[in-house]
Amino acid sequence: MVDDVSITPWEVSGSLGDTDYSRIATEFGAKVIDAGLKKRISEFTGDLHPFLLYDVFYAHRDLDLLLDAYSRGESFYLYTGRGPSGKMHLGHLLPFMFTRWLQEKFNVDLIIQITDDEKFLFRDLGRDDLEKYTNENVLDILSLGFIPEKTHILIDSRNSGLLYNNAIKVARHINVSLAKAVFGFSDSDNVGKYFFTSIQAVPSFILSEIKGKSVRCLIPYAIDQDPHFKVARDVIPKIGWQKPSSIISKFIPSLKGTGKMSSSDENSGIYLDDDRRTVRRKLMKYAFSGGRDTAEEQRKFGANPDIDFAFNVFRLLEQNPSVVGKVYEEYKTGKILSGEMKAMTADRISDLLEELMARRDDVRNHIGEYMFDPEKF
């Protein structure tokens, strides 16, 4: 692993840079998604998501053989999740805006399991507060847009029995002495994490499981997530299923620009019920910036565009590359200072944050139609 950087599905320590995250994949086992696939990508989809164009998701498991197997005529679904141990933040929301863009591109059916079962198991979070969290953060996900019919709430706790009579299929394949090699459990942990696994792989077989024939899944999901997957992957062919693929991002960085936005540090990140004001002044005050110390230096000598905090938001945000070349320009040159870039991103975070709770009342009145239901498959 990467010197001084700590990644489990749990928790992350550590700053991350571009050839650390590379190291990374290749120890998971993962490919880095080069030219050549995003060029592949774009032939199905027509563009690329700022996501791709920029590198946020970047590595995959087996991405190029779904792509084959969709230009057959083969169709795929899409399962990624949320564990709803808090209110959710920008890094956690960006990576669900992703999910919506294949979604869309490819007119395919997702699933997006709540893994209320896991923050109990985790962080011993009482089930009043995981129902709050849950109701909560369904809604926060599902105000982006999501093809209602096509779009599947998926919640451990609601859908035990689904998912138990699924997981132990592939318990029965997972023993203890990997289970610790893998996450790192002792002896001291509670057997519920050692079995969580297993309910995390249900989700990337269960229209195989539903309608009887293998299914195609593709799981985006971001790196501290792979070794529930790469578990997964190993041993859903024992019980009669293909491997899932995956596409991989890295982390959304905290605003102070080391580690990720942490549910636990109200200033690491923008939350999705943050006002503008809020969102202004947690920019101005905390966000890591490329710029130098004074107006002067900035307009003499330019800011550094790559490690800025407002900077790198803005350019996930702005669809236009274009627009974002010249912004990068400008700032890097001077013409830009380092408190109009916060601002600038301060105010496209804080439309998308009032778009998305505009939203909600719609999304709240019809949440039944986006519950799982095997039927509907």
The other form holds:
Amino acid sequence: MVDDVSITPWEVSGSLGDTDYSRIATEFGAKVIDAGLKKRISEFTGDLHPFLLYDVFYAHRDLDLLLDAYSRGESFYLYTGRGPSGKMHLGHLLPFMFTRWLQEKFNVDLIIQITDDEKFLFRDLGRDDLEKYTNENVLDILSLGFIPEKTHILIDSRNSGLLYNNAIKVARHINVSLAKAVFGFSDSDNVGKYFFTSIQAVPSFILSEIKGKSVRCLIPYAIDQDPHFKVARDVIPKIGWQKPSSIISKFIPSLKGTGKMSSSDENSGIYLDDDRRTVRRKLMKYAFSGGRDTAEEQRKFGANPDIDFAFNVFRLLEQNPSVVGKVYEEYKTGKILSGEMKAMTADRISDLLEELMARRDDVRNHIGEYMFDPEKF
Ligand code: TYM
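Starting from the form predicted alone shown above, please give the structure in the form predicted together with ligand TYM.
What follows is the entire complex, opening with the chain shown before.
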């Protein structure tokens, strides 16, 4: 809990601004990504992804050390994940879009953990729902286009032996009072919850276990997942492996401007199966606007793009910084009206979603090839 803002993997409350995010990163013990580190990243990647350029991925743990090791010839793998509790929204897609970029730039293996067990313990979901969301979410994620032979989907319930035997190594080092302090559990929480963070820690050292030597790992996620990895980083050296590094993002806010885009409010977010009309309607009706009340005032005084949902999403989906700069100026000076800004962003979002939909069948036909298999490493 940081003043009025509470962040755990299961609940985020309070409204977060840029200063809150920096404060949270520092209080959690992560570091903010500064201009020097961005430059360092671009030396390896050639360019900077918009999520780095506009500080969406804004904090890290030991990313500098990982890059040092990489430049000495030591490779790494990527690890990220999804808890299949329902349909995915645009916010959930963000870490996967960024991970895809990292995979392409560094040409490395990627493990994607699907924590259906987590959602069984934390949500009132039965086996059928979990199975359905697991299958749908995996297709959503893979349709982003990862490198097939380097992408490994690890579904917890289907890899329970491997996970359990490694999770107990972690669990032995986590006591109840630590779990209560970090995750806010009480005596009435079920015991599975206390164990779960050990399961989420496993993929961050599983390649070291499989290969029998330390392999570095980089984990992209939004700040809500950080408590898991703060704990994991303390424990993993105790079982003989290196601490994983992480790269941490802010949340895509709710359309309404406050809080994060969340599955608990259908109108707070854009879902991956929303069609063009729905996306446009949601933006027009709900998206928090930095524009003026009337077109006349907007033309005269201009908008505040910095707080505008549509503009902020637009710049994340536009690869060309000079286009972003132009739209920023035109919106700020009243040449672009609020409704136009929303329509432009709605189109960008729908283009992306349609692209994903178009790739789903292809992915479905090859789904087996993506499943985690220790023999592949
Ligand atoms: P889950 O399914 O809640 O979220 C999946 C990923 O999306 C991030 N996220 C967001 N990012 C931006 N804006 C938002 N509004 C937003 N909401 C969620 C989450 O931080 C996460 O990265 N326990 C995890 C699954 C998991 C995992 C991991 C995640 C297992 N291993 C390793 C990251 C890294 C979960 O339930 O995520």
